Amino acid sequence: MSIFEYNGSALVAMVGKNCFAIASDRRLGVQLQTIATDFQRISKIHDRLFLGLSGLATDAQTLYQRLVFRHKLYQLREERDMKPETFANLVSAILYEKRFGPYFCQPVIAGLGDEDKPFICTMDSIGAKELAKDFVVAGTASESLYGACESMFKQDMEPEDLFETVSQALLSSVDRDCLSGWGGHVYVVTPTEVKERILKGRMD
């Protein structure tokens, strides 16, 4: 088993007209114990910016801690928030400087630019950025989630409707993976406002 796979994790960043959606699943496992099932993998670093990181549990704990510091400094020295461009490439470079025994993370960045524009892109654990105009996944349940988004995604979608394809194409694909599930959790951010949800999944 590969170490990325050791807590195991679902996770989602899709684009609608001037809105995304990020959602991943609520697993925290041990290889095929079951640990907690109320585990955060999504994070708010500002109101229009949001960070989910797959793969080793503990590694992402600490990284998100890096970034949240390295961010507030940002904030403290620039006295705006960081662009999602900006916050990709900063990730990028924190990974890339501890390629030599890197943090096994696969993070997703999904955030809104200027006029609104949505942005999302995932990267590997040394920090090769993968940007993408419709969706992006990570973890364990991937390979699945790949088939779902490509079946169910359309441009320009609304955010009810981009609530109802990201929740379907999560819940369907942690069907087909032992190591994630339990639920979802879904954040979905428009230019006003940030609706969190949780999604009830089976529990098995």
Second form
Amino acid sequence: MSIFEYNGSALVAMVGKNCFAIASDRRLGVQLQTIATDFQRISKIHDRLFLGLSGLATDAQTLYQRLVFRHKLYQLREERDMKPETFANLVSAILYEKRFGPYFCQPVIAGLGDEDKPFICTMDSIGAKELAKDFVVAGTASESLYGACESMFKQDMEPEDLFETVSQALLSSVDRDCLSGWGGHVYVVTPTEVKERILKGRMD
Amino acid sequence: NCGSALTKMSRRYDSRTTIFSPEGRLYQVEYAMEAIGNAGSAIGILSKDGVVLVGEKKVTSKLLQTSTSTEKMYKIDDHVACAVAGIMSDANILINTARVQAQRYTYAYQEPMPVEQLVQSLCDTKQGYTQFGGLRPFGVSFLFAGWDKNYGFQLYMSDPSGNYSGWKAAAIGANNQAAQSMLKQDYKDEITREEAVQLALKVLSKTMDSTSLTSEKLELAEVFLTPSGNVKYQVCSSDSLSKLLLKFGVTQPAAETS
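Following the display of the form predicted on its own, present the structure of the form predicted together with its partner chain.
Expanding to the full complex; the earlier chain stays at the top.
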């Protein structure tokens, strides 16, 4: 089994009309055994920037802690929050530093940039960025997620519609993957508020 | 004979930072403190619901480009801030060092660095410059204001020697002795944050050299707990500060110029 499949994960981020959604599954496993069903895979960097990390859980935790370190110092020196595009570049640089001994993670970054324009991107474990205008996926269920998102996605969805679409795409994809699932965690972010919801899906 | 010749020779090297004088003093450290005695003053007061920091801005020229950044107060981490007095460029280096130290602690222990440990860590850095390297000490004194879950609100003062101690009220920079004695008289243990602001502004207005006291010459910052229980560092806006100065009756009108 590949090291990327050791813990199991599913992540998706989608762009809507002046908003974005980022969602993950909640399973933490050790190969075939399920250890936790409330694992947080998405973390807030600041009010308008979220980071999801799929892959090996320990690397995801450490990488997140290193990014908080860098972002806190950035905030103190620049006296402002980091823009999503800048943050994506930082993540990419940090991952490439470990080019020959990488973090076994695939990040999904979602945020609101200048003029509240939604920004999403993903990258591979050594920092190759993939910017997308519609959706990005990561994790053991990524192949199913690609298919589900491609068929369910529409441009300029309102936050409520976006939530429905992301939730359906996530739940249907993790149901086809034995290593991810046990519910879902969805964040829908607009310029004015962040709505966090837990999804109940097939608990297996 | 030989002995007196030796002492005469050793006096030539006493000004080096890492060498004691025959009287057991570190001259460079003392000279650094002299430099701070000429800098804009800062006062810190510990109250039961927060810590107040007030600073006097020395350079106020109309030509200065206004910016939102502060000159005397700096945030070190979410739960710790500091006021500076002395050489600004030296202060910037130390503030950056303190910020990185705080983040390194959080990275390792996943919780905010206790205030005293942060102060101690920075003072250890400062002490290094008085013992090795042949480099001069930093010409800065700090007032650290912070909160942690072990000891609540705290106020610390540190100087170029790397020495620090905890205070209920302290003053650094110009006229700090006068300010300190005024604080000693008027400080009460159960002082509230609002009373502390009033006391700090009053003491600063009395010890400042300038003829008029306006919000452009001052900076005021507070470290307190929000109703939700989070530590907050807030710099008072120029407008609120003007209102406070009027409210406490410490605004002195600017002298008429013909």
